[in-house]
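One chain is shown next in structure tokens, namely the form predicted on its own.
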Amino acid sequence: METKRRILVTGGCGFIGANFIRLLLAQKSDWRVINLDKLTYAGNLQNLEGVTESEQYRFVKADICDADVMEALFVEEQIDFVVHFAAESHVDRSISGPAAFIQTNIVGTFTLLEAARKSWLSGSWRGNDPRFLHVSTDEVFGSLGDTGMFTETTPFDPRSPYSASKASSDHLVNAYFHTYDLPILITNCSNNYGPYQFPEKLIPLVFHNSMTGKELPIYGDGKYVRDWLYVKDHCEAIVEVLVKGKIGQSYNIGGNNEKQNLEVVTLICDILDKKTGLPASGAPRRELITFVKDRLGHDRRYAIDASFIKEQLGWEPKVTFEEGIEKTVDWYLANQDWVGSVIDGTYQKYYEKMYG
């Protein structure tokens, strides 16, 4: 079969990246997918268990900050699409250790942009019309009050080292479009949830703690608002932007599901009580909720206006939060071995098992 596209997916062993690769392999049988991941703590090859090396798929363990490796890979594989997920992404970690966020999110993005520029804008390029899609976050826009929504023209106002590093990488990607005419696209998404999410994030953390009888810590008063986006909806939106999006354009991707953190936590508790019965204590899991000291620089509310992508590309989310959280809880219940391997760290040995 003729390969129509050769796509480099960075961070493809992470939560969203792995879901995206699974979607591509299911829907794009004539695309070759090169999954590049450094396999830091959040990169888990088990997220792609069952996906084997083939003419359609290749895994490369490498650091996006390694310019020589990136440039060689573009030449070797004749990459013509890039979907750039690879990033340090946890706000709490960025507060306690910002250096890794600067290195990966800014320097790493710069290194990839340079590799793409040298490959695609050289006189020797003979491949398909290339595209570089940078996956970013709504956190670059800062915090909202009780009303209003982020649009594609909302000024950047990042409040944490994480969001500042992502805002910086967004600016870099835009600069390469305006300066070099590099064919870029940017997406800014709201909070994702679904299968394979690392258990430092709210929803899988609540699941794990609820199942093991641990406290459920909630920052401040629990009334911080996020717009929740089911990961498969997000991945489908990225494919639409990649294939149909206008070069140089940013697209906001949201789930139309604004929820307070406390609402999310209590809903998961109630679903687990219903599906698995009350814990040994006999008390509803809601009683595990504990309010803790607020996070530094905690943004009060995020909300995405996703009307532009609907108008331009016809995409809108399919999964309601209630449907998505039910699917997510069912997945975690059915995959507790995966959860356990991530909690105890044994997932990191999976690479050795697969590649020696």
Given for the second form:
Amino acid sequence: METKRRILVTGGCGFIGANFIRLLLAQKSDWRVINLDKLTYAGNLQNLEGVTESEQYRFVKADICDADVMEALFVEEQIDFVVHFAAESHVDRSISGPAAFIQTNIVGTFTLLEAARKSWLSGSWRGNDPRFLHVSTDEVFGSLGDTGMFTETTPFDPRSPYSASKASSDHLVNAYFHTYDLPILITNCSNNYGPYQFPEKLIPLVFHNSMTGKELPIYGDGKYVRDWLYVKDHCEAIVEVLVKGKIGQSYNIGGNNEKQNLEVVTLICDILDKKTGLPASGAPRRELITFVKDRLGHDRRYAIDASFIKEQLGWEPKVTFEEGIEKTVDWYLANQDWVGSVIDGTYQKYYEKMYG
Ligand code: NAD
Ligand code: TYD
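What would you give as the form predicted in complex with nicotinamide-adenine-dinucleotide (NAD), now that the form predicted on its own is on the page?
What follows is the whole complex; the chain from before opens it.
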């Protein structure tokens, strides 16, 4: 079969990247998918178990900061689409150790942009309609008060080392469009949840702790608000933007599901109590909730106005928060081996097992 597209997905062993590759392999049987991932602590090859045998698929273990590898890969594979997920993604880690965020999120994105520029704008490249889609976050816009929503024109006001590094990469991607005409697209999305999320983020952490009788740490007063989006909806939006989006444009993606952290945590506890019965202690899981010291510089509220992508591309989320959280809890319950191998670190041995 003729290969229509040769797509490089960076960070495809992470949470959203793995969900995205699963969607691509299911939907785009005539695309060649090259997954490049460094396999940091957040990269887990098990996230792609069952789909990696596909002939459409190739895995490359590499660092996006390695310019030689990136440039050679563009030539070797004649890459014409890039979807760039690879990043350090956890705000708490960016507070305790920002250096890796600067390196991967800023230097890594720059390195990837250079590789695309050298390949696509070199004059010898024979493909057409190349596209570089940079996956970013709503956190670049800063923190909202009780009202208002982020639109595509909201000025950047990042406040954590994570969001500052992502904002910086967004600026670089835009600069390559304005300066070199590199065909870029940017998506700024709200908080995702769903299968394969590393259990340091709120939802999978609460699942794991409440299943094992550990405290559920709530930062500050627990009234911080996030706009939650089911990961498959995000992945579908990325495909729409990649294929139909206007070059040079950024698109906000959100779930229209604003929830306070405390609401999210109690809901998960209650669903688990219902599905699995009360724990051995006999006490409802919500009693594990423990208020702890607040995160430094904690952003109060995020909320996305996703009307532009709906008007322009017809995308809107399909999964409500209630459905999505139920599906997510079911997935974690059915995949406790996955959670266990992440917690005990055995997932990191998977590369040797698969690739020697
Ligand atoms: P994740 O931390 O689960 O996965 C990141 C992946 O990138 C891992 O597989 C890791 O091994 C890989 N990686 C890290 N550094 C690398 C490097 N130097 N070279 C190659 N690979 C490297 O992240 P995620 O939650 O899946 O997020 C993916 C992207 O989406 C990120 O860019 C993030 O900023 C963005 N985003 C995430 C959310 C969210 O709620 N999780 C929301 C909006 C945007
Ligand atoms: P998180 O999942 O880390 O995503 P982000 O910081 O990118 O929004 O956190 C979501 C919200 O939950 C955020 O307001 C911080 C809060 N939180 C807790 O209260 N306790 C926790 O243990 C964690 C990890 C997060």
